[in-house]
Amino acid sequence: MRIIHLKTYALWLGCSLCATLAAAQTPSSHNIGGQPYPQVNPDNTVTFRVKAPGAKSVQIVLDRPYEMRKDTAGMWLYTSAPQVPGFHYYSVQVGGLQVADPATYTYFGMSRMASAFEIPEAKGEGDYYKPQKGVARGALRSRRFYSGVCGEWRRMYVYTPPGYEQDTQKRYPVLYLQHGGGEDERGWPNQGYMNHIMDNLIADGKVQPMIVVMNRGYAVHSGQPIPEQQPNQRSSMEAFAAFTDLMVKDVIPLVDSTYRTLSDREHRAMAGLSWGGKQTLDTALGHPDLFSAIGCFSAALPMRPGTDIGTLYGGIFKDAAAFNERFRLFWLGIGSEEGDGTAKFHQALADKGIRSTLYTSPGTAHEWLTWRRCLYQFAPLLFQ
């Protein structure tokens, strides 16, 4: 995923200045327990500290490497420019090798494990993705399964809503929710906080309680070579070649046979971010008998200048009346800093008579804050 552009910021100089600022700094919420650094400062700058007394140079890698300064105790320090609110990946670079900061939890992003910090939103604005006191909690389950399509053991995460274990007769609609390229099935639970978002929405009575299924998007057919994921690079298209078959032949039947689902198309939806948005379109539009609602968050869209959308996805957009009857919700979300491609796609659909909903996240780019907001806006519209 793209990291938000950062401006060069001057290093803090002198221990006395560091001591003055220390009282106002807050350890990042992604730090391993008890670790004081990275620290998020009141002006949204971030101070990093790495202990590497034998290193000749150390960099903090944000949008690019930034040189750290070594103190007399062998600690390397760097304070960034002010950061925008939201989730940020970063790495430590020593000798040209980029690694995770041992002081933080790690997250699979950019096709490798990386560290992260979070810049809080203004007071109250991010409450919807934080655990709230008094709110009942759903369960997040890690499910191993064997895929005949891929010829391998795989893992998916399954969110079941509060009350799932208590009322054993109740059945639920299902949302299949996909991560983007360079991340994996851990993205939505770990970076996206989807379980907190769903718990809070359910507690507020804004959504129909539902099961949410999150799969690893990388899938190749059994016997085919698995493309290597290069760190800091986008995955090749071949890495996703079998995904739709995996969903249709393995995942959906397994979920419907294992969990208490409402297994008709009217109670099944799919959504995804970035490349996961493309996978959503490929899968749901390719199998309209299985899905009744679609959500695309910053999706990789097939639009090119001069494209007639009536020719896309086997001509499914040619008959607007049939499409509108078949899909009760076709939802598009995008960050305001991501360009106008999604808005153009929305307009092209409207020109064909296709109903779609467009949401623009203010002030955000291709990042997790955009996608958290998208899920928060999209989920209440499902299964109503």
The other form holds:
Number of protein chains: 2
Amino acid sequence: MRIIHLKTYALWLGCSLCATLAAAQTPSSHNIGGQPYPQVNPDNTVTFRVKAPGAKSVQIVLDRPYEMRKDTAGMWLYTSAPQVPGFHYYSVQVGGLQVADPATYTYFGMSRMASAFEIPEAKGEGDYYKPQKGVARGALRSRRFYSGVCGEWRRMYVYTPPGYEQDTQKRYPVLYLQHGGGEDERGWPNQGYMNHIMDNLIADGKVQPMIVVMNRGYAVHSGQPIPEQQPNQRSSMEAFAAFTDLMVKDVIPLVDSTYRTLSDREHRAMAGLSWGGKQTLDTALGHPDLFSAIGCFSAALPMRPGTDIGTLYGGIFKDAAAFNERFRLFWLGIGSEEGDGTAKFHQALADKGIRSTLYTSPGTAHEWLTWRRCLYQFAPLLFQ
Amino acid sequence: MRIIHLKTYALWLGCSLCATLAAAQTPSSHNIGGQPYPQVNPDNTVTFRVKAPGAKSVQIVLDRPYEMRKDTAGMWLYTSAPQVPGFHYYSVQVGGLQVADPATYTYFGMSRMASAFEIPEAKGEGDYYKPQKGVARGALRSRRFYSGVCGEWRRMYVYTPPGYEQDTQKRYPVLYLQHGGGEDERGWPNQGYMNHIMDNLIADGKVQPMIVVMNRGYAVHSGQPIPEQQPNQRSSMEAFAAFTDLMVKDVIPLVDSTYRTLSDREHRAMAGLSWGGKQTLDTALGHPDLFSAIGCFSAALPMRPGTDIGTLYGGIFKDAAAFNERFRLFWLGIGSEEGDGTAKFHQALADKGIRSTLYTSPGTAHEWLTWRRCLYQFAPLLFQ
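Taking the form predicted alone as the starting point, write out the structure of the form predicted together with another copy of the chain.
In what comes next, the whole complex appears, and the chain from above leads the way.
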């Protein structure tokens, strides 16, 4: 009996430990319902599991491929080094093929539908991008439209703030908000949680209620071939130079005629992340008659060693007084782990007398947590 | 010179043939921009291409796995047998791991994010589910809400018809529309093109403008574990029995308090496909005080050999006169390639004196083309 009791106790103890570990190892928030892996561990390491009974080797691709080890029943396992808080794309590699892990929802990134895991922030810190009880909700709409510039049907997302549908006389300023290279128009709603950020800011009275419009950045003129986007390779973004035309000739007129906008330049802003930051500069600085505020989040900047910014964008930075009067807000944001290019650009602007705002997101890299924070910091400064 | 001319001619001829073939082999409409494969060929065969240089073998999984053959440069190719028109999920299999093909957008199906290709209908036949120029657009919104029944944040899609935001006095009937097993609330917008179908029907004056609400069907009561959904295995759908509670206690009250609905039973209908058809029967027949019309598209029906339908749903089919008075529309749709279960159910209903409508979609199987057609046929009969 004693032996049995000890065995029972050992079994109970084992189960208790399992239960404790199971509670501490949390399924990532991007997992499909009920999928236990990837698991985020208390030390911010991540454990991945893939079922590939016939594979010789399987890798998890983070910054580079990492070998998984084969467990029982054809399961492959890998636990990563600790990861920084935020949103991380990753891939599974089998036989040289890089694919999404079937255990997670997928997000358009790396020029394909990609898996993701998320390392949560410290408790409470991420509340601003989560839905909150009792907060009035804006409407997040997807909208098809025919683009004459591109000769194709396209989709944009439009956020209208709470109250938009009740007071049908009121008009709103508009922020055009762009995704990064390899992502698409779903990035800000799906990876960036922009609707929750705006809802929460509006509920707190921190931001002007505004319409936010998100377009896909890939645009080629009608009849031109669409470049093939290879997974994990950024295709030449130069091929998508029709984007500014798309914005100016199709998108802005459609938005102003469809939604209750304030359609003067004082009430129109543009912001974008990474490649979308470059598109923002190209579009807004190329059309200062249309925009009065600019946001660049981890932007791909036109700076090379020795670049004189006075030569950029038709010399728009040469006349600082005119620029400062014209652009009420020129806002630059960057993650602290991303290098100093944005800070150098900020300094180069200051050297020319150009007023810009620099925000550094602590502890984050070139990923969506940086950009969620950027939107949260940037939006309240708009249209004041 | 003659030889050179001949060579030049041969080269030209070869290029012309290539160009002709390239034009005839169309990238599937679900491919990521610029991705040439999967290609739909003129005979409705489909050619797949996957880059997996290190794989011993690669399979394309349609109804079963088919071996691809290795070409140059690590490319694997496979051309299928002719496929029926419509929307087809498929997988790539490497080392026993079934995944989405990175060349296509993905859709939640088979309980995970899945690749798809589409065999187009004959020219003109699919116009009803495509966006058309000059047609007024309703708004397709995604909406987060907190469910007390499930103890979690959930998402629904809400379609409001054109004009909804202009005439703010008008109220609308509501159709609750459900996806199938292994799919989710994105199915009807993303795979079913329901917004284009409704926009086009409304523009043609064929349908009452209505609000359409789409929820994810997976619902467990607060505190209950969420079953793990394995790729390619339908988990026991019985575990999601909280769905009716979710609908009745959370969704319908939220919709009626948030949108300008006509909130009596005469103006509330429910429809669903496959497993969603079963959920529709469970919910609407379980709450005849709430619904006046029902649509079952390729529904999972509670019929077994020898089932007396008089015993189903608390005996609701026993009193035909009462049922026929209560439910103004009981509509059954099915693809011609799906077997005769729905026709038998229709006959069993008729034998009891229950009035139902049977629609058979010609040449289609258990997939989204059947269900797009079902919505197109069913919606005009609602709320008349």
